[in-house]
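One chain follows as structure tokens, the form predicted alone.
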Amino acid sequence: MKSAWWKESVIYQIYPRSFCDSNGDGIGDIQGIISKLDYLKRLGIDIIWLSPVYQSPNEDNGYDISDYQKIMKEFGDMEDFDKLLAEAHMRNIRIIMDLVVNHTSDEHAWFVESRKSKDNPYRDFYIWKEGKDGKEPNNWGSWFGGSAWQHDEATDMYYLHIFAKKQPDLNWDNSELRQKVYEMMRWWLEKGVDGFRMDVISLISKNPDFPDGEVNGLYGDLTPYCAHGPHVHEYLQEMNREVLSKYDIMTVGETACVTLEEAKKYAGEDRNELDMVFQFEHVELGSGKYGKWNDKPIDLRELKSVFQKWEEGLEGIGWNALFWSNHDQPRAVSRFGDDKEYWEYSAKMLGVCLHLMKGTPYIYQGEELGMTNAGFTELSDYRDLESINAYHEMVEEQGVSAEEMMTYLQKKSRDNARTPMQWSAEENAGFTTGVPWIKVNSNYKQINAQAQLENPDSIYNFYRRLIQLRHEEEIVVHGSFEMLYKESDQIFAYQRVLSNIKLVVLCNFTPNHVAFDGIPKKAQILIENYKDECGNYLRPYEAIAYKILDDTQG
């Protein structure tokens, strides 16, 4: 496969609403993002993807634009996104920015002429349809709970929205509104920006018939009338070809519901469409009756499946974005770790898993700090729209008692990511002077980046040497991939291979002693999480990776 800069990089993510508020507002904003790049610089970090940070009513925190080439005031002005672009170039930090076009703002001035009349030259900027019997014109239920349509009374007709009803999607059918936004990713591009991650790129096209969806509790299912629908790949090719393929940068689309098939189209060396995409089947496994919401275990085995079909099924044809958590998921560690006993082991064995396999490495900010679940126990300290209609749809609606939904809320709510940021033991965590936009994880004063900086066995420290270890070593960024112990229960192993050097990588996660076959004695140990060796056992949440260099060949 082709080398590319952004295959050698490691990708951080900054939800700037919750990384560092430099003017005591209680909110985030760029001039916090541009005192923190240091810290980023001392972590090794490649990339920086900027969460939006457009000018927004702020529906859904961000990603309903009201206008793409406007800062959101919160956050400061282009003056200040500018200066941020330079500071990080100068510390040889890329900046991508999240390009949100399945939808906008219904503040968008698209948005207002085309909702004044049916024959407004905007109108076919969105989907309007007529209602269907005096009601919306299908079953469909937005992802964010209620109809996906909202009815407009200037014209008697209904708006689809996929998300909020804030947030109605755009018609890519309509080739003059795909000008505008190529127009729009030149101008960011011109600018200097590196890249785009694509917000939910995989729903743009619609089935024109839109038919009704299978109904799940309330509504029927859009999923298979609007992922990967009948254009979505002519659209991206088109941009490749107007925007994308006249410049040195790099793409990531969010693909919810992909498969390896649809994945080999979307991100194939020889599509020309998009560098990567974002698979959510391993964040989304132990789903149940109501989706996302319940409290139910990773099973390991189904886990490894996962990632070794995607690393197997995408070699030699595409890249893989590699990430355990984001701003829609909760924290790392408490997910797929131990935040409570085994909160350091656990939080560095992911790192081991994840930084050592085949793809591009996402850390999401607080992840090399090991931050964790929020712990919320009142509604209230809720902010995101997608929780908080959850849990008045499932309590007042279906049944679910008011104690269950909050355990899901605590395991699983996107709320989780968007605690701010713990920089030090100070009050707020060192993060704002004022009052946070939302409440700080009460545990900041034992994790916090200014007690990990001066430690050199802390999650930091180790996640500085996982990402010079993709810096240094050829083999984790270009060595093939086979899963090992595959019938393992507790163990995730792996090895890559490139030429005569093999690296293998051991990850126990579970809180027991796992026997396995013991290192080789040529063996060099390159990264571990405890300080000693154990011989032919690994100790709870124990991670190990060891390079071994084959002499009998060449």
Ligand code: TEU
Second form
Amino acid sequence: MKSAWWKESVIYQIYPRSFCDSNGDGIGDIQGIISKLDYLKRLGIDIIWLSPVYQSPNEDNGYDISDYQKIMKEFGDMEDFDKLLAEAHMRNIRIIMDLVVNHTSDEHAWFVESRKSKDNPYRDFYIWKEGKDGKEPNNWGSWFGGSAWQHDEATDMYYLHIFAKKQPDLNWDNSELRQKVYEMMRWWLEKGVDGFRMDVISLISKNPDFPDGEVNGLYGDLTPYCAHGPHVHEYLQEMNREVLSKYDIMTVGETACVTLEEAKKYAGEDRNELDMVFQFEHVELGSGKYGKWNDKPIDLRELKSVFQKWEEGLEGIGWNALFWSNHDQPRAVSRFGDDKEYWEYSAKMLGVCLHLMKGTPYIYQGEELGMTNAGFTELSDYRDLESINAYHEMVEEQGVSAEEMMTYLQKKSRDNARTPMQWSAEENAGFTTGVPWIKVNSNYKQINAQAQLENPDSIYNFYRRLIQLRHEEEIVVHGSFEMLYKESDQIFAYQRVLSNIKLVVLCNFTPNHVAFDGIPKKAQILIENYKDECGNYLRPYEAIAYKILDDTQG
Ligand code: TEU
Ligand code: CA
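Please supply the coordinates for the form predicted together with this ligand, as a counterpart to the form predicted alone shown previously.
Everything in the complex follows now, all chains and molecules, and the chain you saw is the first one.
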């Protein structure tokens, strides 16, 4: 496979609202990010993925954009952004932007025009339909609750919104709209940004028949008619031809609902679409009757088979994007490890497991400190509209008890990942001198960057070493992947092979002592999360990676 800088890189996701507040208004901002660039440089990451910083009324924390070429006033202005980009580049850190073009805010100038009249020049930039018998055009439910259609008085028609009412879907079948999007992308690339993470890019092409969806709960499921729609690959190839291919950048698609077969189309090296995609099968394990809202523990064998499928399935075809968490997911250590007794061991183990697989690893802010789920106990602590809408819909309309729903929120709410970065043991974790927009996790006195920077054995310094390994060991980037201990429901193990070198990674996902084959005498240990050597068993949440000459290869 081709080599590329983004294959040799580790990416760090910043959710600006919760990263660092420089002016005491309780909201993270761009100057705050600038002040932490040295922290990131020390960690060793190569690329920042910046969640949206564009002008937005913040119905969905910036994923509802009202002007793609302005900076959200709470975050600063374009001068601040230019400074951030320059300061990052000075440190050899690249920045990729979040590109949210499946929808805009209803306050975007295009939509303000579009809703005015049926013959407005921008009418067709969005998806408008007549009602059916005085009701919505079809039974589709929004992913954020309620119908996916919103009636609009001015013209007595409905517009489609897969997400919130204030996030109308753009009509990608309109070529003028596509050109406007490409123009905007070029404008950012000319500024020097290094690529894009493309929000729900798998949803941009809708089935033109708009058929009713299969009813699950209160509404019909729009997914089969919106995900990987009829023209999505054609539009991405057009975008690639007209924009992406002209710059030395990287792209990663957030391809909601992607299957391996679809991923090969989005991210196949010979396809001229995207460089990688995010798949969600591992984070969606256990989804059931109420979708993501459940408290099922992870089944390790299922988790392993998801990674095996993706690692083997894309080999020689495309590149994996590896992540445990992001701003939409619970905290990695709370979801996949143990955030209590084995907090530190399991956080480090998860790092080893993810970072040494084949693909580009993504660290979500705070993961390098082992930050944990929010631990909110009151509905009023939550800020995320998905969580709040789901609470009301499930408790008030679907008969789920309030207590049960609160436990689901504690496990799965997006706000688990959105509590402020824990910088120090000072008030508000050093995130702000004011009142934070969302509560700080109460464990900040134990878990914070300042304490971990000073401690050579901290999770932060362990992540540093992991990132270094990728930069030093070619096998971490290019070695082939093979699952080991396939049948084990306690050990996640795999090997990487590059010419005559073998890298073996062993991870115990349980609090038990688990017997294993031991480590060969000649092995060189690259990283481990216990200090003393193990015998013939792995200790609770133990992780070891070693390198050895592979006698079986020529
Ligand atoms: O997420 C898309 C997406 O699939 C999520 O809405 C997902 O279903 C949900 O978060 C799981 O709980 C992207 C962004 O990452 C998210 O923050 C935005 O809210 C969403 O698109 C709309 O732009
Ligand atoms: Ca601020």
